[in-house]
Structures are given as C-alpha cells and as structure tokens.
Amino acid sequence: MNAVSEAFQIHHTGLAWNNQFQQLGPDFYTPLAPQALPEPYWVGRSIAVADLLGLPPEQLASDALLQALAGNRPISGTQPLASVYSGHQFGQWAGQLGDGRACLLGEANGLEVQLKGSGLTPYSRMGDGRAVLRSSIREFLCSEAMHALGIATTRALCVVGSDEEVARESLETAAVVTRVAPSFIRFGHFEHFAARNQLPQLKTLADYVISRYYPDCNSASTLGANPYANLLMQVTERTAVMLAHWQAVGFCHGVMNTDNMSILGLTIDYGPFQFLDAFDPGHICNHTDRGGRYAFARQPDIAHWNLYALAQALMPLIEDQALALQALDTFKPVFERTWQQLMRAKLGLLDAAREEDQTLIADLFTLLAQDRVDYPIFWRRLSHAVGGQHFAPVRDLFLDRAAFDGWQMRYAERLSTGAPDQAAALMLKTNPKYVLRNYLGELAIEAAKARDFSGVANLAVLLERPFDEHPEFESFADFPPDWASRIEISCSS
C-alpha cells in the first residue's frame, strides 16, 4: 500500500488542507514530517478547538486520528514544515533559532495546526526535538483555560502521550501536544531576515502579514500610508492589551523571548508559566530566570522592549525612526487604559471612569503585596461580598486589617453610587473562581504519568468555565497546600 492510500483522510469532514505560510519559500523553512511516535494513546482533547477545525467528535477520539497526530501516519492534504527564526533571549541575540520540535502541518479552515514536540528538525540545535508529557499537559490545560478567561492565546487540540523516553533533568515520557493559531508567526521571524540582511525576504514576510492579518495597514492612518509603520503600531496595541489582561489576571509568562512572542498578540509557548498564587510583583515563576528578567511586575516593560526588537527589525521597511517611535509609544497609553478598564469591571465600577481611581486601585495593590494576599482568592471573594455586603471574609485575607479596613471605606464610597447586584454580576463574570495553580497541574500530571487521564480531564471542563461556581470542584478554588510553594519550573520541557 503506497503512502497516499495509506495517508489519513480528514477531507470529508469538510476540511480543506492549504499552508498558505508554504507558499513563502524554501527561505522560510525546511519541508519535514513529524517523527513517529510509538504506541501513542491520548491524554486530553477539546471538543470546542475540534468544532473550530471542523472535526467532529467520534473522529477526535479515533485511532486513525491518534496515529496521525502522533506522526506515525501522513495527513492527506497536509504540507508539514518547520520554520526559521532567530530571537533575543533573556536579553542577549541567540542568533538563528527556528522550530527545533514543531512541524507545521498547514491549515484546516483558515487555522494553522502544529504539531509540539514531534521530533528532530534542522533547528533543534542540542536538542532532541520531543516535549514531554508535563510540559504538553500544562500548554494544553493553560491554552484553553487562557482563552476562557478571555485572553488572545493559541488554541490546543490535543494531546497524545507514549512511553518513550526522554532526558530531561530527569528521564520522562514524550508528549506531543496539537496546538492551533491563525498564524505562529513571531517577532522573530521579522528579526531572523532584518539580521541576516535578507531586505526581499524581510519585505515578502511582512507582505504576507499585512495582507492576511492587517489588511487595514495598507490605508492612511495616523502614520499616514506607511504600511510597515502601521503593522508596528498595531502589533504594539495587541501586544499592549494581552499585556494587560495578563497582569490583570496574574499570568506570569516566564520566558519573553522575542521568539515567544507573537505577530498577532497571542499568549504563546507556554512554558514556565504560573498564575500568582500569593500576590508579588517580583514572583518569579521560572528558576531559569536567575536574574528576574521575566518577573511578574517586569512583564509590560519586556513586552515593550521586545516590540522595539521588532522595531528594529522593521526599520529597513519603515525607513522613519520618528515613525517608529510614533507607533511604539502607543504601548503604555493603550496597556494602562486597557488595564483601567479591568480593573474597574474586576472592582464593579459601573459608571464612568473618576480619577481618584486610579489611587484607589494603586493603593488596593500596594496592601495585596505588603500582605501576599491570595491574589485569585481576594477577587473572587470580593465579587461576593459586593453583592452581600460582607466583607468579614475579604477582611480575614489581610493581616493590616486596619489598612484594608481605611481602603474599603473609601471602597464602598465609590461603589455607592451604583447598584451592589449589579456590580457584584459584573465581579463575578470578571474574577474567575478557578484558574489553572501550579498544583492543579501537578496533581493532574502525577495522575496522568500512572495513565489515569482524569485529572486532567477534570481540569479541562472547569477551566472551559472558570467563572462558574462547579460546587463539586470546590476545592479546587481553595488555598494552595503547602508544598506548591516549593513547586519548580523552568524551560526544561
């Protein structure tokens, strides 16, 4: 039997296989399948990301499907590739990266599909090209959880799971995890080219950008018709909102290379992510990060300097500092509005924006910090007590109860105005009750390495949800045991 006929077909169920990033050129990337897998078996799977590829759901729990997206078995209509890049890291120029353990499979209903963790390519440098099976349960969890709270991120499909080993800083098992976005194109792309002096190659990729993503970059705007200034400036407001909505949140990404970071302002790569347990600006969630590059409080700063990287990249294209300046300054206005906005919605402030609130909320995070108050816990608490009048509970969350008792009168006076139900709805939508801690995960992973997939798939609907209440998951809303505190993640994965 050839490989044709062998080939996986998923054509009938209406998706239509294209990789319009192909149509780029070999400069691009190296044509590559993925790399088999053995004896694979599934670990997690989103119905909902299925839905927006067009898959319906007896072919999402199928064997053929399993193979296929294990390596073992060619989709038919697929063009798998891995791309070059190049990027700083932690600061410093890495010079030529690319994806040393992803393959690019095309696109299926306009969303590309890409396969983490499927094996060597010409980019793995000293690398083995695999994932392992922690690292894709927590990209797969976060990935989907991201979106539910409303945060631009890359999708995940599944995640397929074998024994095979791998080392890490201990051995593991592999994992492959089946990630989709409209684009995985990352600021270093655009640096790779303007590096190496590629200017034709450097103007084809923001060609392609600007015509599938930013159309609108090619009319006047306020930096006139410059069409690659235009690209910068709404790269930095998208970068500038999921900013903002990761802090807001308490998302600490833990490793904001500019190859992590997307032309389309989507959380990418997940890593040595956290959500902030115990309020500190200067957590520092991944141990790699010795020098607290990546620290919570550090993120909108890197974020900006990451987009004046790009910048520089662009410049053979922009031709116009001044422009360029123009169009990063847009950064900090367009972070610190969006962030006011959620702030006053996690707060229930109704009415129109007052200005002492921006010092009622800087004063609320100056008390969260000098406490490290349960940063997840105090929202969502705070929701209900709103809408009850009891603050008894949020009080109980401070050791300075006279300072949090000094701001919550001033609180109360701002909200007086308004209707307590009202805001209390608002909080409620707007302060999740479950947000994927560290030691979800772990407990999920620990389950999972013994092959008992239900921790995960427990973690999956809950956070498909996360501002429901699920009374049968209540304690997955509590406070984190002790031992999460020592719980440690790096790059390794």
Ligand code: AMP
Second form
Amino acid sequence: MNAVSEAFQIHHTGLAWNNQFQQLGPDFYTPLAPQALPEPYWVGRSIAVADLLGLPPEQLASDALLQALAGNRPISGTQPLASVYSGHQFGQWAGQLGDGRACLLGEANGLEVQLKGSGLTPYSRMGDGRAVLRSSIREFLCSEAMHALGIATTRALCVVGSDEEVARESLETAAVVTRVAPSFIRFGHFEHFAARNQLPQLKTLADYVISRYYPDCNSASTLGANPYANLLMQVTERTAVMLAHWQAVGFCHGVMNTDNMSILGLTIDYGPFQFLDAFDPGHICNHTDRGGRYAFARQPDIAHWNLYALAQALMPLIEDQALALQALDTFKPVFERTWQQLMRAKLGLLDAAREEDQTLIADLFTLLAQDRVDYPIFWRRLSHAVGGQHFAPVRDLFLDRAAFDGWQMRYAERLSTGAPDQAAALMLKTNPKYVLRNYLGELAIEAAKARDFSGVANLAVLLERPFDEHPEFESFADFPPDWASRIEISCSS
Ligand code: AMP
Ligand code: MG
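Would you mind generating the form predicted in complex with ligand AMP now that we have the form predicted on its own?
Entire complex below, previous chain first.
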C-alpha cells in the first residue's frame, strides 16, 4: 500500500465510541479533525490508562494507533471537536479562550479522550496549536504520578513525538499527549456563557454536569432543593479536597487560571508545575508569574477566589446570593479538615485528633520553612525514624538543631500515645519516596530529545509506585543537584 492511501485509512480501535458533550449542541464547540503530525514516534505510554479505556495493550505498540493519535488517521466512531470556554487569567477577565490546541475525540468506556497539541482550532488565537515535547512529557509523567499519589487528576494514555519544529523561546519539536478524564469541562466553560448572557446554554451545561457527574445535586441538601447551589457546594468541596492534597504533597500548579480549574475537582493542565524541593511557602514555580499570584502557599486562597468566579457565573441559575455564599463557605472547613487528616497521616498520628496536634503541625512548618528543608526527604526520613526510633538523619536536615530537638521531643511524646510500628507503616505508605522533581523530569526530557525514551519509561514505572523502595533508583530519591534550582519553567509550552 502506498503512503497516501495508508494515511487515509480509518483506524479501528475496537472501542465503542460516543460523545455526550457533542450532544450539547454547536454553541459549545466546533467540530474539527486533528492536524496531521509527520512521522510520529512513541515517547511514553501507560498500560494502566489503556486498561481504563478497555483498549487492548498491544494497540499501544501498533503503528496504526500511533498514526491515529498523531492526527494522521481518523479513528472510527469518533467525532472530534474543540470546545469553547473563557476565563480569568492571573486575576483578570481574559474573554474567550477555548481548546486552542486540544481536540476531544469522544468517549470510550465513559471516559473522554482528548488530544493536546493536535493543531490549530478556531480558538488558537495567536498560538500555533502545538505543544512541545518537553511539556508533553511533563504532563504525561505528572498526571500519572499524581494519580499514584492518590490525587484527583486527568490521566494520560501516551505521548507521541515528531521532529516537526515549533518555535518557543527557541526551536523545539512538537508532541501530542492523549489525555483521559470523565470530563474536561472547566470553570471557564460556565464563565463563557454567563459573560455572554447566554442563559439557556448556561443552564444546558449545568444540567448536563449535574445529571452526568453530580446527580445527587437534584436532591435537597443543607442548602435546600436548589440543584445549582448544590452543584456549587459540591464543586467547592471537591476543589478544597484537591487543594489539601496539593499542599500536603508539596505540589505547586503554577497557572491556576479559572480555565485551568476542572468542574470535577481534577488536577488539570499541567504546565509549569513543580513538586517542592526545599520547603518554601512563597515558592513560585512559574517563571512568567512575576508577582507570585500562584505561589505555593497562596494556592488554597486562589482556588477559593476561582470558586467565586464560578459562583458568579452560576448566579443566574442559583438566583440567591446568600445560598451561593453559603456554598462557597464550605471551602475553608473542608480544606482545613482534609489537610489536618493528611498531616496526621503523614505524621503517623493514628489515634483520635487532639487539640495540640494543630500547633505541633504549625510549628513543624515554621521550622521547615526557616531552614528550607527538603520537603520529600524530610517526610521520608521521618517515616523511617519513627520505625527505628532513630532521629539523627532527620535532625541533620535542620540548621537550627535546638529548635528541631524541641519539636521532636513534643512529637515523640505525642507518638508514644499510639503504636510507633503501625505509625511508621502508615507513614511509609503516605510519604512518597519518589516524586517528579523538576530535575528528574529534565533528565528524561533531555534524553528524549536525543530519541532515548528509556528515561521517560523508567520514571513512569517508578512514579506509578512512589511509596515502594525501588533500590535500583535510589539516587532519584536523593537531594536535587545544584543545577536543579536554576531550571526555569514558564507558561510557554
Ligand atoms: P494554558 O496556559 O496552557 O492553560 O492555555 C491558555 C489558553 O491558551 C487555552 O485557551 C489554550 O488552548 C491556549 N493555548 C496555549 N498554548 C497554545 C498554543 N500553542 N496554540 C494555541 N493555543 C494555545
Ligand atoms: Mg489551560
């Protein structure tokens, strides 16, 4: 068969495709096919995500699927589209945005499948519709890593690369990530129709999200029988839980614009994100974020701000400001409760919470920040210390040893009321040995640029089980090298 006729062949995945989002109607999207990407190659693949979709794993080795996910062959049964949304970026109303480089193929097994970096759409604005290899690898690895850490997130089936050049600060090459989630609807989808006063569309969207993802919003809650207020409350609660997990694990998202906030409370749109190395509440991981709007410690407040923007958009449906405010007020208590629970697990406090636990935790964070202690290493060493009752390796991480000793005495006393062995076991399952530090991603990316994808594959395997010891990767659990602090990651991706 010659190259031309092969390119037009339809790929049959064997999946039963449908697309409920598409049934919302043409006001919500533009139908369009992904743009062809020349001579694609596999960069990274997840068997676990293939399983979720019901995709036979051998397809992840097939050239036909590679071509299809690169946009070179239509996939039988899909109805690709780019959706329209708006949003607030860095605190300012940005107007219409939309899937400027993403394309929803449809749904398989109840999950939406989306290509990111698949070329120009009517919403590309000044962009080229592409994503670079570097950011595609980061998104692929991080979404799977977050899932393994127990954090709600979109998933990634694979990354395909190509030598096609794309211009960013320098010339780079293009790649496409295939992302998977129950829905890619964002706060910005609601803001879009509210800002245009398109109330029937706003209602259609809200009713769809409720009936499909939040069906119990139709029953009365503490807020009464207002389904839209209930929706706001449940989104608020899910977002608060997600933020508590981010803060506990030391994850900095970097671009918490309202168009990057999932209506399902999933971590979405991995750009300049970073797992903290040294603990610094003021850490800014996005080089473009000069003012530090999205600095690590500000993330919960920003999420709450974003929920206010969502509430504003839902107001024409909620029709009762007091109710909307009541829904938003659940953020702080849910965040606080979840964060305290996560912290107690990280510290191995198994018995009932005590009044003094809050100060014990707060004082620890003061010390971690003062001495810029490496965040993942602190928690992992603490977990081992509790098991062996030997705290010297933890103490070594602090400059102010006397302050640490004071804290550690209080902690030891508190732990002695429980069962240290059980505590250590819990801590080792709660405090990951491996996280996707920026420099680890960078090493895998550099190798991938030279067409060596083993680094991506190794990290994918490692981060799928971040709590296991993996002695063969011991050095990946060590302190970052000096050059790690000089890595600059911007919005450009
Ligand atoms: P992000 O900062 O990645 O969340 O993107 C914000 C908006 O810009 C979204 O509407 C994206 O689809 C769009 N966008 C980002 N990069 C590109 C690109 N290279 N080409 C087209 N649109 C883009
Ligand atoms: Mg985005």
